[in-house]
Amino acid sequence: MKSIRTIMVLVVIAGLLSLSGCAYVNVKSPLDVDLDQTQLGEKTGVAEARSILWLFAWGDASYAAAAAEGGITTMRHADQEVFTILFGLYTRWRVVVYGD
């Protein structure tokens, strides 16, 4: 009986670990791979796309849209932001570009 309880506890822990981040995700990360001489520049531009109910998606999260929004002609760095609620029930992708 004790071994069954131990197995059940391990199964519950494994299930909880596999679901981590499914309820709420708000992550920011760089899109660059060459960071040793990165200069951000003086301007910032943001572009985003969204989806809801796994059925509808809209927006333009491209570098070009972000650069146009910020009036940037030379991009120097880019970050991405992902915000998700309940397994993607609502998701927002955002690209932030830096430059001059």
Second form
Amino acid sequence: MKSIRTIMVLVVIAGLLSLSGCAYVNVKSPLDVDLDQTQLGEKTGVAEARSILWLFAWGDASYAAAAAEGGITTMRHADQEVFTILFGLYTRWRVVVYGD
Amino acid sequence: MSTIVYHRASRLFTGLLLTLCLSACSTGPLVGLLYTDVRLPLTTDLRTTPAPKKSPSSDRVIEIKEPISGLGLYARVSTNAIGEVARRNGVDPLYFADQEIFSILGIWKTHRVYLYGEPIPATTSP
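Beyond the form predicted on its own, can we have the form predicted in complex with its partner chain?
Shown next: the complete complex, the earlier chain at its head.
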């Protein structure tokens, strides 16, 4: 009985340590990794995909969709936005493309 | 005795299920255990990259099919594979690539890579 409790406690601790910040996540971060005198351009396009209940994931969050949404013909840089609540119960992933 | 065992098993199962659910946070932005149909960027080096007006034709799509999962039959897309397929299908230069992941219950999976680029101009003999 003690060993099971110990294992469960370790599992929970490991989960909390490795998954901190998963109850609510709303972050923007770079997707493109080659900044070198990058000019962002005047237009911005966004495309997104979602998942719910860890069971269903759908959506078109591709570069092509983001460029089409923003009317961009030349893509120059991309960021990503991740919005997650309740450990991934609902997740929205966006790609943001900058260009002209 | 059986009740105790049942409770232990129930707790263990709950713990494992919780761990599985929590692991969704760290494995990637989008998880669909039953159904997945997403398109995401594959390349990460935009730099004055022309954007397409329409989706590429089928000959510029690499399809990595995995009809029956669990047999270890899974191929990863590598830069070399993209280059090889692009050259074979007359695409040069390449601009960027998107990927499409389609999965039902994890049993049927398709992974497509969409290559965007320019067709190699046909050489004319003098």
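Take the two forms, superpose them, and find the largest set of C-alpha atoms that agree within 1.5 Å; that set is the rigid core. It should be emphasised that the depicted structure is a prediction, and the values quoted were computed from it without experimental measurement. Residue numbers count along the first chain shown, from 1.
Problem - Core-superposed C-alpha of residue 9 shifting 2 Å or more between these two forms - result: Yes, shifts by 2 Å or more.
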